[in-house]
Structure formats: C-alpha cells, structure tokens
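A single chain comes next, written as structure tokens; it is the form predicted together with the partner chain.
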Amino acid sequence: MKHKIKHIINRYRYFFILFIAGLALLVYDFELGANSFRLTGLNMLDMISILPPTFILLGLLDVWVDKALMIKLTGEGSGLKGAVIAFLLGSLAAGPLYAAFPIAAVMLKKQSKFSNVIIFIGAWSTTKVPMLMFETASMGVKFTLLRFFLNLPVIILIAVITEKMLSKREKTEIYGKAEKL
C-alpha cells in the first residue's frame, strides 16, 4: 500500500509540483493566480471533450487491426502508397496534437515504417482537413494553400530527417516503448 501511494505520488510528481506553483501564484496575485487556474480548467474541458472518442477509437484500433494489416500499409516496404495512407490518415484526424500520439504509438506497435508514423504526426499537426477550412474562413485562401503547400514537403522532410539521425538501437527502443503501452 505504502509502495503504491509512493508509486502514484512519483508518477504525478510534476503536476504536483506546478499545482503548488499555481497555489503560490494565487496567494502572491489572486487575479492572477484565479485566471491560471481557469484556463487550466477550460483547457480541461476542451480535453475532456475531445480525449473520450481518441482513446476508445485507438482501443478498436488495436483490437481489429492486425499487425500484418498495418505492416502492408504503412510498415517497411509500403514505400510511397504507405506514406501517402499514413498523411490522410493524419489529414482527417479531429484533435490536438497531443491526441496524435497514443495514436501513434499503436502505429508503431503494430510495426508501421518510422517515418510514416513521423509523417502522421507531422500532418496530424498541420494539414488536418477541419482546421484547413477554419484557416480559410479567418485568414483567407492565398494564406491557407500558401502554407498548406509549404507544409507538404517539410512534414516529408522531418519525418525523412526524423528517421535517418536516430539510429536501429534507438529505433528499435521507441518500438519497445510503445509495445509496453
């Protein structure tokens, strides 16, 4: 029991930590203090909001997606059809980009190639179909295809760049890591 507590209080030991930062900014502001913990909530809400469907969609994920499924189409070897199914698959994400990673993570766990995975980050980030749209609407088209096309090679980019600087052991550990999720 003791090691448990010990455990969780480890595990939370940062939120913790800037819960008290947020207490000492109540007490030295409380304006201040009150505004940052009102964001925090709002925040929270705009999470709650969006994080219920990304996890129960990642659990059905990987539950009926095989691994030699997600191998055929994004896994070593899928070459240019597998990075252009991993960018739509990012494209038509709803979320922020926090939501992409356990999503990603499951990619990985069923052996997608790295850089398509990095590429699926990449566009979840950038060129998701809903905010392009929003981006119109406010900053209008010549804006928004401007930077849509911009972003087009530089997601490819990163994720080539990505996947060359780290090395297999490297590699070979972040796959490791999403096996234990």
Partner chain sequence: MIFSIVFYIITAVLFVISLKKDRLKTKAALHKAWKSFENILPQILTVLMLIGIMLTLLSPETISLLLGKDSGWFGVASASIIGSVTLIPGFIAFPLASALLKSGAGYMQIAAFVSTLMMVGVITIPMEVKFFGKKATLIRNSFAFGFSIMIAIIIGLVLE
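Show the other one: the form predicted alone, since we just had the form predicted together with the partner chain.
So it's only the chain below, everything else dropped.
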C-alpha cells in the first residue's frame, strides 16, 4: 500500500506541485489565486469535452485501419506518398494539439514511419485548415500563404532531422512504448 501511494505521488508530482503553488497564490493574493483556479477548471472542462470523442475515434482507427494498410500508406517504404498522407491527416484535423498525440501514438503502434508521425504532428500544429481560414480572415491571404509555404520545408526538415538523430534503439523503444498503449 505504501509503495502504491508513493507511486501515485511520484506520477502526479507536477500536479501536486502546481496545486500547492495555486494554494500559495490563493493565500498571497486571493483574487489572483481564485482566477487561476477558475481558469484551470475551464481548461479542464475544455479537455473533458474534447478527449472522449478523440479516444472514440482512436479506438475506431485502431480497429478499422489494418496495420498492413497503415504500413503501406505511411510506413517505412511509403516515400513521398506517406509524407503527403501524414501531412493531409494533420492539416485536415480539428481540435487542439494535445489531441494529436494519442493519434500519433496509434500511428506509431501501426508502424507508420517515424518521420511521417512527426510530419503529422507538425501539420496539425501549424497548417490546420480551420486555423488557416481564421488566419486568412485576420491577417490576410498574403501573410497566410507566406507562413504556410515557409512552414512546409521546416516541418519536413524537423521530421527528417529528428528521425536521423534518433538511434535505432531509441526508435525501437518509442515504437515499443506505443505498442503497449
């Protein structure tokens, strides 16, 4: 029992540290501390409204998309086609960035090429269609297109460099962790 409590405290240590810091802020400046807890609650409600549908879609993706198909489309031998599919999956997605990581884990579990998973995350974070539409309305077409076309090579460069920097052992470890999810 003692080991289990220690494990829980260790696993959620950052939560406990931030909670204690929030309590200290509440004592120091009640209005600021109360506002901090209110915003934290609103963020948690936002996450609760997004994560269940994300996990349902993940379950469907895991069951409906065959591993062999995922390897063919985005796996090691997929080449440019795999990168384009990963980019489109990320760009056509909806939702906050934290929803991309469980999907990336399923892609790893289904043996997508590591650089394609990074491209997917990069596209999700910088080139989502809803974000581009908002940006066009706010900043103009010229700015949006310039930023979009500057991001493309950077996303690819980050993916290639990240994959090359990781050793075979490190990649095997990452794929192994995804397999356990």
